[in-house]
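Below sits a lone chain in structure tokens, taken as the form predicted on its own.
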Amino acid sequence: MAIKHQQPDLVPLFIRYVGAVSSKLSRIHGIAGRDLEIKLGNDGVIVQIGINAEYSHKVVPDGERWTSEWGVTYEGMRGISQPVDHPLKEPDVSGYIWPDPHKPERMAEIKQAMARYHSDYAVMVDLSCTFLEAGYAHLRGMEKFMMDLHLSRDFACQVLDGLNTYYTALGVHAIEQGIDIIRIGDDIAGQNGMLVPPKLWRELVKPRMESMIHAFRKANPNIIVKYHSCGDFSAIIPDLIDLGVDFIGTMQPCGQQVDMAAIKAKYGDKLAFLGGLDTQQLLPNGSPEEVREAVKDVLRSYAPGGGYVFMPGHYVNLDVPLENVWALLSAVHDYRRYPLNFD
């Protein structure tokens, strides 16, 4: 109801925690994974598949290396894998073998999540690192791929076409499982704007995203399409509306997105929002009282009339004290009932 701009009984909740925080909370509550997140109040579950999932879900000891099916080599660093060697060393894809999106085992986790949760909770499938981020973070390397976008345009387009083909097929298979929300996107912005010129994004990414969303809607006309980017991607919000995106996040309060009420007033009749609470300064460094007040501010800005799902601007990270986690959760539960009342 919220994503469809209707006002439900409660502001929905969808909070993600990094593994180390989940481990702490798991020891307290005696359960783990998606069951823990639901116990803490989440109204949906997420399944991540694709290139980003392969590295972010694989925990290896610091200094240990491994290579994914995409040909990317990663190394364990401070508890997570980081790319250290990229398969597209030269601007040439002629010898590159793309992974097969049609392998049945790619749907296994989605099928499990649907069977366990879908009767009561929304199920979202995440295809993040869909276009530019897959190129710069995994396949080619940041500096090289950013230069390719300007100096080796044909090669960059071939990479984006390969990713479009892979993720379109993968997303259609996920939609055929009956999921509610498909999440696409890239980290294409920093604190004060886009990492690439909006004009370049419109030339290279927008047409490919349009064909992808068309295929998704052909598979299910009612599928909810969510777009993700970190940072301030306000410059392309009108383009996302043109493409038929329903739902955007994580709305980090930076750049032009600091004024949350203005964003809601400008686009709230066309888009639903996820996120908005500061995870960089407030959650790790603020007091529990400041966290509670900030939760109220976010709800005041985004939640009136529906069209909003509560989440911090990113994962709850290990630098967040547990007392601030409790303050966050208690404030959301105290103030998320419609009609909103912050007394």
Contents of the next structure:
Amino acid sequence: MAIKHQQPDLVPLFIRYVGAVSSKLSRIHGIAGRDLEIKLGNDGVIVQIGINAEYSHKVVPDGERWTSEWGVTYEGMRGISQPVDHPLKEPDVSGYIWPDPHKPERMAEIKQAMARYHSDYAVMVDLSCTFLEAGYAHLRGMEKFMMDLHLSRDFACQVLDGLNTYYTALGVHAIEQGIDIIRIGDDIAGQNGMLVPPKLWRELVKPRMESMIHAFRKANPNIIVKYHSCGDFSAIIPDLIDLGVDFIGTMQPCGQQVDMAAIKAKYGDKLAFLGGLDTQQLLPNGSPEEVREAVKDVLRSYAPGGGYVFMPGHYVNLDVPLENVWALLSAVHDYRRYPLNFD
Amino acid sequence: MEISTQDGERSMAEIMKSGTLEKLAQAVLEGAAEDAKRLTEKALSESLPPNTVLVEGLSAGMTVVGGLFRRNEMFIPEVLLSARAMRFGMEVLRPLLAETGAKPVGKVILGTVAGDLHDIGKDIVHMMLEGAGFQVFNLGINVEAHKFIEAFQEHKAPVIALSALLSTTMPQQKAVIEAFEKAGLRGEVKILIGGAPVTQEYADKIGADGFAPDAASAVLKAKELLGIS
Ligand code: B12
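Now that we've seen the form predicted on its own, could you pull up the form predicted in complex with the partner chain?
What follows is the whole complex; the chain from before opens it.
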């Protein structure tokens, strides 16, 4: 309801915690995983599938390496796996074998989440690292893929096409399970703006996203399409509206996105937002009082009239003191009720 | 591409005065690697001193790139192509610079701190420093504090530049400073820090010597720390 721009009675919550933080919280609450997130107040659950899902929550001992089905090698680094070697050594995809999106087991976790939560909670499926990010972070490496966009354009397009085919099929299967929200996630921005020129993004990514979203809507005309990028991607927000995206996040408060109220005023009638609270300075270093004030500030900017789901600008990470986690949770619980009142 | 002359950068008009060096700078700006190589050779064949070709050709181009990047008028893919063009020219120049005994403007040891693998920001800092005539020892990503000390002992570079992109790895910048203190070497180096979550305030707090918010400013800051104008 919040996402459909109707004002619900409460601002929905969707706070994510990195593995090590959830283990800490799990010891306190005696439950784990999605049950824990729900217990802490979340109104939805997320299931990540695709290239990113395989690694981002896989805990392996430091220094240990493993290779995914995509041929990407990851290494355990302080509790999380990280990409260290990429399968596309040369700008050539001809010998590359794309994973099969139609394997029924890929839907197993979604089916479980639907059975357990869908009656009471929203279920979102995350196709994380959908386009450029899959290319630069996983398949090819940052420097190479960024240069490929110019020097080996055909190759870069073939990579993006392969990803489009895979994720469109995977997303459609997910939508057929009856989920509420499908999330296209592609980190294409840094602290002060886009990593790639907006024009190049419009040329290479936008048309592919268009066909993907078209297929999603064909599978379910009411599916909520969410788009995620880290950093300041405000340059392409109008394009996302063109594409029929409903919901955007993580709205890291950096670059032009620092002015949250301006973003809401400009696009709030067309888009719902997720995120906005600073995880880079405030959550790790701020006092509980500062966290409380900042939560109010985010709600004041994004929540009026609905169209907002609360989340920090990323996962709550290990450097966030537990007092700040409590301050965050108590502040959202105190101020999330409509009509909003911040006294 | 529109170029403004803020921040003491050379104006395009100045660079476009024609002449080989101007064309070389332009080739770097456009990321035209083969042209950069050819124009470097041409400039040398016109008996221009290698150091002049470096400073007024390759570096001049990279300075413009740095400014445009900072102002979001140029983005990562194009910056990488410019750096590549600069390196094509440098390949030609390097042996000649060595021969003439030309010294780098300064030496910098650079790395992304332990636990952090974000590398492109650090690499762009590398390219800009190199473009400005610095010799850069890039230790890569996930670099433990003791590796910076070892690199210092080997290369004696007076600037240690530390990149951190995660609030969880920023404390590693402090750890490197402490490691230099412990080794009795803190007085011999200037520590320069940066990365998306890093601020001047944090630099002051941990006792770093400098901070810069972007690659072009990193060059200015490194020069300032070494007393080079
Ligand atoms: C690309 C990216 C990645 C890529 C990195 C690929 C690569 N090979 O580099 C991938 C996908 C692998 C990745 C992984 C992760 N990331 Co990341 N990532 C980003 C993203 C989107 C952009 C960073 C970037 O490349 N910017 C472009 C470059 C050019 O800018 P820059 O790095 O800031 O550098 C400039 C300046 O800062 C400065 N500078 C940089 N270094 C230095 C050094 C010196 C000495 C100086 C003077 C200046 C300087 O000059 C540069 C050029 O102008 C940021 C978003 C953001 N807001 O920045 C998140 C971000 C940094 N990531 C984040 C996180 C949490 C992660 C993960 C933990 C996620 C996960 N659970 O796996 C992992 C951690 C991996 C690890 N151990 O390091 C968070 C950090 C939050 C926090 N609390 O600090 C961010 C901010 C996203 C967010 N929404 O909050 N990430």
